[in-house]
Structures are given as C-alpha cells and as structure tokens.
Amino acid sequence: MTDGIPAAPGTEGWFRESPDGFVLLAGRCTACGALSFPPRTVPGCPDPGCEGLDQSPEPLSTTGTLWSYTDARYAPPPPYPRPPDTEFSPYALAAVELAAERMIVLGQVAPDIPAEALRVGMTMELAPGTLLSSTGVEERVWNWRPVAGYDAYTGEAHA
C-alpha cells in the first residue's frame, strides 16, 4: 500500500497498490486459466468441466468499456457505510467491459464523475477509491473514472 490506507473489509488480496500503479487481482485457475473477480474462497475452478483446485493471483486490465452505469439518489441501507452526522452523498456505478478478460466488473464511478458524465461504450480506467467507514475511518477500494479528454466531459446530457 502506497499510502497507508487499508483495504475495505472482505477484500484483502482483491488488489495490489504499487509505485506502478493500482490494479484488481482476479484468482486464476492453475490448471485451466480460468478468471474469478473476486478471487474464489471456495477452493475448486468455476468452470464445472476443469478439476483445478488452485488458484494464483492475477491482475486484471486497468481500463475497459463502460458496459452500463447507474446512479444511487437515495442512501442505500447498512451494511453501506456512512458515519455520524454525515449527508449521503450520491454516487454513480459502472460496470466495465474488459476486452482481453471478456469479464464486466461492478465498481463506483470516482465520486468527482457525476453521472452525466458517462455513456454507454466509452473508454475507462481504474483508480484507487476510498470509502469511509460508519466510524470515519478511510478504507480502500477500486473505482471506475472515464479517461482523461473523453469527449463526454464536454459533451451534452443522455438521452
């Protein structure tokens, strides 16, 4: 960890922070390949026709394509974290399309993007995010943000 922010609780081992950048690890199956975001707890591969039962970290693609995204305008329900005396702020959700991977993952929207921002099929990148715990604590997670100079930052509202 590069700047001393723990990760999230459950996701220990879901990504690495290093002087080269953030990136999600997936587990692959040493035997078939096979790709699980995130890593399996369950030992055994997803591919019901492969009987490998290990799995090594393996890091996934830093952008992709945004496959679709979503807006929460009212506070979601605990366990979502929110501490004291905090407003809920709304946030955007991006489910991304990894090209080599062929994989789509769920992450926020950096909470600078507002969703206006987004459409469907434009490129993004990842980057580190940080959640604040019920108590205020700050925890690491992974968000989604639209590449830097994608026309949609001066673009029109969707449809």
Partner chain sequence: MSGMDSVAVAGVGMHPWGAWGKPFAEYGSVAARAALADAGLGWRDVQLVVGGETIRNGYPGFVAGSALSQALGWHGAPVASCYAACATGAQALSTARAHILAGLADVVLVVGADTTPKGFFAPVGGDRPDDPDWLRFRLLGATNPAYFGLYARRRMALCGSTEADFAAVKVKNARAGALNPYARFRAEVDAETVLNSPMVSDPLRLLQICATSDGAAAVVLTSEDYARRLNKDAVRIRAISAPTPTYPRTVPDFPYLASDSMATAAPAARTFRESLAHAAYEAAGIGPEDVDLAEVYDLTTAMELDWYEEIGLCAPGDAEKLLHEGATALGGRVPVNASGGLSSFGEAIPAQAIAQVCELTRQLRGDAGDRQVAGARVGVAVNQGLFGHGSAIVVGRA
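We have the form predicted in complex with its partner chain; now please give the form predicted on its own.
Left out here are the partners and the other molecules; the chain alone remains.
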C-alpha cells in the first residue's frame, strides 16, 4: 500500500507503508535491544544502564489490546492544525498494549469508530489514517481500530 500521502510533519520514520502493509517503526538499540517508540532522534539508548548509541528500525506488532482510551470532545487550542472553516469532530484516542514488545502505543482511533464502541481489553489493529493540515493537505498518520469481527457498538466479537 503506497498512496503517496506524505507523513505528517514530525512523524517521518515512525511508520512504513509497503505492499506488505502498514507498520509502525520503533528504534531498537543495537547494543542491548531496548525499543523506543517513536524512534529516538538523538543518539543513545532509552535504557539508562546501556551505553549504546545506535539504533535500527524495528517493525512493531500491528495488533494489540486496548489498554485505555478517552474521547476528545473539544477542539485543541492553537497551534493545533485544522483547516479554516471546518467544524471540529470529536474523536477517540487509544492506548494499545503490544504484548510482544511490552509497550503501549497511543494513537487516534479511526474516525468511523465512536468512543462508545470501545471496550478495554478488546483487540485493536493498526491502520493508516489521514489528517488534514491547516492548509487542507492530507497527511499520513496511524489509527487504531477494533479488529474485524468486533461489533462496533457492543464491543463483542462475533463470527
């Protein structure tokens, strides 16, 4: 999947889109293996006990467990980017636990999923998302959404 939408400013190197799918990229310390997301922009390991300076990109799991969530019902104050003359739409933010990495990653929930449909403990999957810049240009970000098979209103799995 490559649709040409550029990464939102400040998120370059945080994810990768390819024919194999969409993944978030952590930085893995080449000395001790510690992970950091987003990848560190300065040399050094996130583990204070490690003196490693280098990291390599490491794809993260694309599914996890909803650890917590909240809904945003008011527009963030400036400099929050939003095209002029657009109405604010409430959205949900999710904290998703990636078991293999022992890490919690925050992200916006896909806009078609209301906060009322979320349940702590449900399985979430990563999906590409878009934001509109203040000039109306689409920018790539990531979203979390319940895995297919979850009822968006009861939060229960079904066949």
